[in-house]
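Take a look at this single chain in structure tokens; it is the form predicted on its own.
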Amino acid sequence: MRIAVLISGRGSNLEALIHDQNRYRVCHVISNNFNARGIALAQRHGITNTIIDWSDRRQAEQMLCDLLIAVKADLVVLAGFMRILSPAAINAAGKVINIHPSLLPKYPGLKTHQKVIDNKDQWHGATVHMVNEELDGGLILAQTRFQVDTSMNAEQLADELISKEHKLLTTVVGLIADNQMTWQDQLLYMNEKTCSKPLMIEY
């Protein structure tokens, strides 16, 4: 399976995907940020990459869709991509998933770690979900979680979560590559059986 990865920053989830390439291959990396460290990472690993200027959203999304067709991506992974795709772009891109640092539906958007602290949550985690027109609102495929240490600040929570994010994302992409995890509309299937709940993985 060929995956295209969209990034905006350092590319730590991209790096995890690159190091886990057994059942799938990262065929192209795309960024909206000319200074994204993840682009240098892709270059070091010999992965073709493109930076798209997002100042004109319609033009940028057209370039994105044309590029995804050209590289023949079977799956698009948003891994720290800080732009919201239009419904038209999502439909044109095909199968698109995102990793988000919260236990969705809690805390879509930004500053999730601080929100966990502010609300004195017992659990924190990450979610891989299907991308639709709603911000962080698509079908939840899988989650990982850990119990919150009340002495932690937001930065420490983020540090605690990041390695678990990497494992979650690579696990889910591997399951999709092996055709063990699929979805249609708002239904999740594991080994062709309908799942009433998303997959919960604790590391």
Ligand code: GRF
Second form
Amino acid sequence: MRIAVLISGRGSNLEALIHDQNRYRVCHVISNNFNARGIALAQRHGITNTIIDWSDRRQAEQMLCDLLIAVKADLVVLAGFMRILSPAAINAAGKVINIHPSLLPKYPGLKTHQKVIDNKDQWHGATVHMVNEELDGGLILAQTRFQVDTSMNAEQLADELISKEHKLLTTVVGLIADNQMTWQDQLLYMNEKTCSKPLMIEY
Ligand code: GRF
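Okay, that one was the form predicted on its own. Can I see the form predicted in complex with this ligand too?
Let's see the whole complex now, leading with the same chain.
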């Protein structure tokens, strides 16, 4: 299975995917950020990459659509991509998933770790979900969670979560590559588990 990965920055989830390649292959990395560490990473690994200048949003969205159509990936993975995909881009991409650092539907958007602290939540985690036109709003495929240590600050929570994100994302992409998840009517279902419940994996 060929996957295209969209990033904006550090690219640690991209790195986890690159290291996990055997059932799937990262065929293209796309970024809106010229200085993204993930782009340097892609270059080091000889992965084709494209940087799209987002200063003209309309033009950027058109370029992204054209590129996604040309790349013809089996799956598009948003891994820290800090732009909302236009409906046309979602359509061009076909199958798109995103990793988000919260237990959706709680806390779509930014500053999720701080929100967990502010609300004194007992649990924190990450979600892999399908991408639709709503911000962090598509069907939830899988989540991982851990109990919050109340002495932790937001940065420590983010550090605790990121390695679990890597495991969750590579697990879900691997399941899709192994045809353990089935696409139906634009949605993705676990083959042998219940159709309506997302996977919950604790690492
Ligand atoms: C991750 O926390 C991911 O969940 C969120 O953005 C962050 C990206 O980190 N969408 P990295 O660039 O993969 O290191």
